[in-house]
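So this first bit is one chain, no partners, the form predicted on its own, shown in structure tokens.
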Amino acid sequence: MNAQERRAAHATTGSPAGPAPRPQMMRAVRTRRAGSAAHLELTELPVPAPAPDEVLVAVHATSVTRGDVVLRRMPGLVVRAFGETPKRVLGHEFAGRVVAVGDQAVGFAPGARVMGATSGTAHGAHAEFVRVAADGLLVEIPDHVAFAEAAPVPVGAMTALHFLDAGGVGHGTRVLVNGASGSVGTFAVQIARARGARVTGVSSARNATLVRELGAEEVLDHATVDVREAGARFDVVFDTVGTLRGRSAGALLAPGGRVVTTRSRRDETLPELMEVRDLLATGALRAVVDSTYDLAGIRDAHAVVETGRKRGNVLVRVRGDR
């Protein structure tokens, strides 16, 4: 299946008419130096132009994830060495419009409300637009999901998603989410619930309820609760924020089980992103947001993702929802 035949098979319909001629300059959020948040600075750039290949989009809502915090204190020449793109201007995720799109760029026309990832390119979406690979991290939304309930699901959902495939959850399997109120861990417990799996999460006793509410038949309170002496084995152990380490890990497993954690590294698919957002579609998967800044909060916003405490994710409005 060639990238237009793929596009339009899981492409949404109904997008409206392109807008209005996009300005010459935007807003952006961009990194001086690695380090501290105090480095980011919002100013202006020029909006960029799409290659042949690509789409512009108007980016109406993104986030900070945990990723963004380390690109920004991380140097570029270590950035490179682990085989990703330094980003003067960070942010993972994002949902907005197309405005532009290539001469050779095929499955999207202006008009168009798309959410998906910057991974691989050398900007990032703090910012009133970005330019993204057609053919790359890129989905059509539906039409009654706002952008503020797109934008923060690519990163998180796929993590997510990859790592339950990898553990083989399905119908009954007895699954393990530490660090549950999380970004990741959030929609862990709900794509293991859509497949039927017994979820236990592990998480703060200030976000049991949260946690259950999403799907969780259990939750223990990992300051009060040792979870490797709490007597139940697991088919899955997700480890979500890495604090489960070795023996400690495997000793919650039962015969046959397995560990996986958000340590390993991984790739993001196309094929996820579709799964995701036909799961955000059927209203199976919503984001959790601890907190929402604008561009000119981001060094707030990068605040709270450092505290480690954080419920879901840390959205950011660029412009106006629809």
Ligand SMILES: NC(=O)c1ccc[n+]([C@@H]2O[C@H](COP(=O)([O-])OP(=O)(O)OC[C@H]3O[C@@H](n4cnc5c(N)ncnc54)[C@H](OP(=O)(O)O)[C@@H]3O)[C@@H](O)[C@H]2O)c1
The other form holds:
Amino acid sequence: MNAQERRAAHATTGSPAGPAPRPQMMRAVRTRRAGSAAHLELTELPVPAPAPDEVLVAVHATSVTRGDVVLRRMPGLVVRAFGETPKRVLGHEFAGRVVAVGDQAVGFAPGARVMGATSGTAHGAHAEFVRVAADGLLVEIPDHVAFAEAAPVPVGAMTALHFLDAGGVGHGTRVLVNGASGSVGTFAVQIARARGARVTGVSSARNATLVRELGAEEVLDHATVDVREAGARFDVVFDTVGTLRGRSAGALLAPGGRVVTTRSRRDETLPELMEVRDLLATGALRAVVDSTYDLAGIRDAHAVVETGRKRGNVLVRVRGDR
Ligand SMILES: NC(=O)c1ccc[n+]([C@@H]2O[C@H](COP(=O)([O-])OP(=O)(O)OC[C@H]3O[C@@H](n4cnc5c(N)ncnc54)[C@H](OP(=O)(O)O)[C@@H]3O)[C@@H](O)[C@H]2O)c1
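Given the form predicted on its own, state the structure of the form predicted in complex with this ligand.
Time for the whole complex; same chain goes first.
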């Protein structure tokens, strides 16, 4: 079954009541110019109209990711040089309810509960509404999963999945996850464990219990242990932090082992998002939430992400959970 067929198989008709009347204006966080979080402002913008191949989603929850911070700081010219659309409204991932569907958009009906990501659009999810291509990074979320549980999942979990696949992590693989308590790391530990891999996590002592609960059989405290001396015993070293390069990482590898890092650029894909949703549905995956803000607290949310020490994900609630 290809991605489109899988999507069709999962699509439901949503609420028979149809969409509620929409306001003309919405609250959104706009980036006035590149630089510090002080340039973020909560303002009123027109509610976007979905293009024929798009759906409009009422955002219930979103997050602030490392990528949001990078884009916030990056001047528009540089963003374009990377082939990205400059984002006036940040917010990469979201969960919410479909409230309008373009004429040619298939697979989603008003009322559907969805999660997804907004790659390559000027308007992200730090707003009350976001428009998304119906054949883009959008899937329905399981009924028993709340919006706040789904919203912080897509980016970190798709990233973890992609790089674990790149490393060939499967049953019995001995994998070291550096940065095991961050967003990508917490998802990587869980996905590797779900595949039957044997996981060693690297985090600070304050997060060791969490990393164990997520599935690591061993946790190394980077403040007190020189991780580079942990021994040449891993089939895969997954470095989400950037402290295990070259020889440092090589010294940890068993014969034939591989190093994967989150530094490589890549495109997120719908099959990845579907796999992540399926893991969420079975309970094999959950999002760890460091702290929660509303749109008015977005600058504080960015400040937490900028510490480089967040525990899992920073959630932003936009509406209630149902
Ligand atoms: N290529 C892609 O598609 C893609 C997508 C998403 C993210 N990324 C990149 O992936 C990286 C990770 O993102 P993220 O959101 O997971 O980061 P994050 O959540 O901000 O990571 C924070 C974690 O890093 C840990 N950490 C800090 N210093 C450490 C050290 N010396 N050794 C081990 N752990 C350390 C901290 O753990 P303690 O507090 O416990 O020390 C903290 O929990 C970022 O560079 C991001 O830009 C790439």
